[in-house]
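Form predicted alone, single chain, as structure tokens, below.
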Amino acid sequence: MTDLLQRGVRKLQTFEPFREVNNTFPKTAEILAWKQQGKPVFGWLCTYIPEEIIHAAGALPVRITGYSQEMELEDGNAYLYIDNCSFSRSCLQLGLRGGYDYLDGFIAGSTCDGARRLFDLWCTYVKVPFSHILTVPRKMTERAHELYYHQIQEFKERFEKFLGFQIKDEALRHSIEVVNRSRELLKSLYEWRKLDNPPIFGAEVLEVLNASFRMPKERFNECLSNLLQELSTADVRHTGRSRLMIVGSVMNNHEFIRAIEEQGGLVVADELCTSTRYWSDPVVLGDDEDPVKALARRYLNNFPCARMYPSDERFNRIIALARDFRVEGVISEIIRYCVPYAHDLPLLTSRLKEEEIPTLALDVEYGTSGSGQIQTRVQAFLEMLEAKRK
């Protein structure tokens, strides 16, 4: 299986730009070249932040993530309690050690305790010229939409004041088109995963997604279009022992998925804030509509995070994905102390059980690549799925 993975990677020539961006992050050539041209770079944390506003200002939006693998987090642990998730501690460590020293600003959402504390400490110890945090409602009621619209409008106004110019509606509309194009292309990429024998592995898809956070959107769209064109003619088709979906906490290390696929699991779908929940819903903008209102509607109504209430909308979407991609088993990876997903898992497991879809729950640290213990449990899970099929 390992040889098959390696052959698949080599045959996709248009995949290399994504890998190069990820291998050099956070000091990628794309970001540094942008900065050398005198153009601003702003970091954003959490999928509830409308990156279209950053893009419309002529700035580069870069998603804040931690190290690409599991690391010792001496600095992060010194400033954040150990019962804060290792994602927030890893992000802080990378910031404290100068990984993001090119940022002109940092925008976050008050979506969980880890994100909130990370924002506070970033502003105090990492320091950036501009910082802003949005209050994100936990519901999708009419009042919640009104609140969120005003939150985004307030962010836009503070951002404009910092930049010294107004972001025109025309620029916002153009940015919505560009980012919607990314979403459309990513949806097309996922369509290939519905095949019995997809031409791309789940680990490779996560690499594409990681690159989408780390390069100009126009350049990303061009690279992804090239990849999709190559996939349409590629003679590589992958098989696996069972079709799997990954759900749970934030994840950026593609080696975690690769470890599953090396054992024969075919990861064909995912529900993560760094995957489907990031790109799933486009911004729907009417001809005469206020683009800020359209952004507020899209970002609050998007594929929900586990923090959102009630949970039924998220569960229904996960089950719809499982049916659409013909998923046989679900692997839940939850970072230790990630409270929203830990509390959510028993309810999700129950709903999946009603669909006769087994779940494997893995308690991990951010950046893990799949330890021996995890591999053993995945192997047993795959054997169970095979026995169930018989």
Given for the second form:
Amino acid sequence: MTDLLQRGVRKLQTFEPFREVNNTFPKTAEILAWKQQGKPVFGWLCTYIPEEIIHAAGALPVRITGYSQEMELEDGNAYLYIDNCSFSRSCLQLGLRGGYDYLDGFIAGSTCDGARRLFDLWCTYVKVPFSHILTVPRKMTERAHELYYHQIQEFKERFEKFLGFQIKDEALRHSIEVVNRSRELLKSLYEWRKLDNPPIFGAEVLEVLNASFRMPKERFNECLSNLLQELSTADVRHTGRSRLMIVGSVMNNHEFIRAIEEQGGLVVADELCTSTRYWSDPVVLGDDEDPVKALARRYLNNFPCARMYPSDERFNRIIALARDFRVEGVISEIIRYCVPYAHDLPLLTSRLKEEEIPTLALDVEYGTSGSGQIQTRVQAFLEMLEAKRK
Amino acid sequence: MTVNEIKGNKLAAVMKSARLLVRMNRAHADGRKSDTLYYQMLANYCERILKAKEEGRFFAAHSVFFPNEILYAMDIPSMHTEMTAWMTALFTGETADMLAAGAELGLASEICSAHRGLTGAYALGVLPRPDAILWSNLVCDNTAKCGELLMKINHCPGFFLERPFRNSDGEIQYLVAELKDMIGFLEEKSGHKMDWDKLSATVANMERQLEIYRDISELRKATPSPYHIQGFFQLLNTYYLFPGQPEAIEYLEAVRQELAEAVQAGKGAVPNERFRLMTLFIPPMYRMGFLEKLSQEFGAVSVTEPFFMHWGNGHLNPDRPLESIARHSYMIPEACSMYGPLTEESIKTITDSARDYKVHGAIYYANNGCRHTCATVKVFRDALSEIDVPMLTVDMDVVDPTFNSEDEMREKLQQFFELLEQR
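The form predicted alone done, now the form predicted in complex with the partner chain:
Up next: the whole complex, starting with the chain shown before.
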């Protein structure tokens, strides 16, 4: 399987720009060049923040993530305390140590306890010229949409005041098109994963997604178009012991998925805020519609995070995804202290059981590469899935 | 079957303990009137739920900071989920089976033990099964996420009340609309109609309660400070369980009276007050007796608990009861200091309290399952350090006594008191 993985990577020449960005993040050449041109960079946290608004202002939206590997988090522990999730601790430590010292602002939502407190401590100790936190409703009702519309509108107005100019509707419409194009391309990438023998590994897809948060959108779209073109002609086809889906907490380290794939799992689908939940739904904008309204609708109705109510919305979409990608087993990875997902787990496991889809539940730390005990458990899970098939 | 005879029922055990404390307190020559009233209130609270269950009447379970004043106005007996878990820990010390049952359901150990324990208790059937689960996102992800599993375990409907994060007029109106929906849900499920006059009267009483809380806080500024650590838990429980209830007003007035007399007589909570402490977050419930003894031994008195007792200056308007209830949810001290947003004002509340109460040191009880509160440990330590008030952090779990031992806690506190002595 390792040989196969290496062969696949070697053959995908168009993959390199993504890898380059991820290897050098947060200080990528493109971000630094952007700053050198005197253009602003704004960090955003969580998929409920409409990055189109940042893009429409001519600024570079960069998603706040932590270290790509599991790290000692001395500063993160000292500032956020040990019982906050390692994602927020990792992000904060990276911020405290100057990783994001180019940021002109930080935008977050009241999405979960970890995100709220990361925002609070970032503002207190890392400090940025502009900061804003939006109330993000947990419901998806009309009333909640109205509230979220006003939240986004308020954010836009504060942002404009900070920047000293107004973001025109035309600019916002253009940005919606650009980001929708990213979503469309990512959807095409995922279509390849539905094949019996996909030409791209799950770990590679996560690398592409990571790059999508860290590159100028136009450049990302160009690079992904090239990759899709290459995939259509590449003769690489991957096989695996079982078709798997990864669900759960935020994940950026593709090595975790690679470790599963090296054992023979074929990761064909994922339900993470760094994967399907990031790109799955486009912004649908009518000709005369207020673009902020369209953004509010899309961001609140998007494939829901475990924070949203009712949870069935998330579970139904996970099950639809599993059917669509012909998933045989689900691996749930939950970062310790990531409470929304931990609360959902018993209910989700029960729903998947009704669909006869077995679940492997893994408690992990953010950035884990999936070695050691995790490997042993994945191995046993794959054996169980094979036995079930027989 | 009488309510006392429900086998293994944790709520019945709490009720029995509360009744026993009433009797003991009455028999004790120096027994405080307020303590008698408090334990009587608790016993009545448990009995009301158990009787409703026994008689097949509708009753609801609700999470912390859920506006249960609405349930009182609708004459629906209600059970506070987190407080039930905490009271079980405090009065019975029997939480291991509940926590184990929660783990068996698949709830990770990082989930707040009050929620894990309570869910486990329902799974074991040792709490009366409610007819509806009511919960909100105030004050954390645990409260926001606890409801659906509880609905499934109890085979009952539920209502999730969404309380927006920030405090703007639009968000207040959103919450008011949510409250109306919730009342509609309860009317449909319970058959009880909202008594709007009763709700207005309840809100008027809540305003009276706020005034008394502020008076009590003022009296605690005296040197020596007249209140004891166990008293803080009683005050907390009172506003959690009895918003706008006449018996709570009677209890609070008794506390105020006793404290006023003590202040006038120059009598402190401990014979020789040496250390005036600020308590941040909640000390472990099951160690209240231990902490009380330690307080006496070292002359250390908790004079302020700003996360819970700093009620600010807001007022409620009984003519606009739902809007007042919505605004009240932003006045709750925990909602400001623990939930956020963390503003300069919330930090100032802590440092101002330290100055106003002439605090020598602060103790932050870092509850393992309370992530967003613990995230402020450093912020508040730094803020207090700037005004030369040292802060001790004690790792603990609010329900689970296996997290740390009494000896460990004693050693930490003793060292802290020595440090304060040297200063």
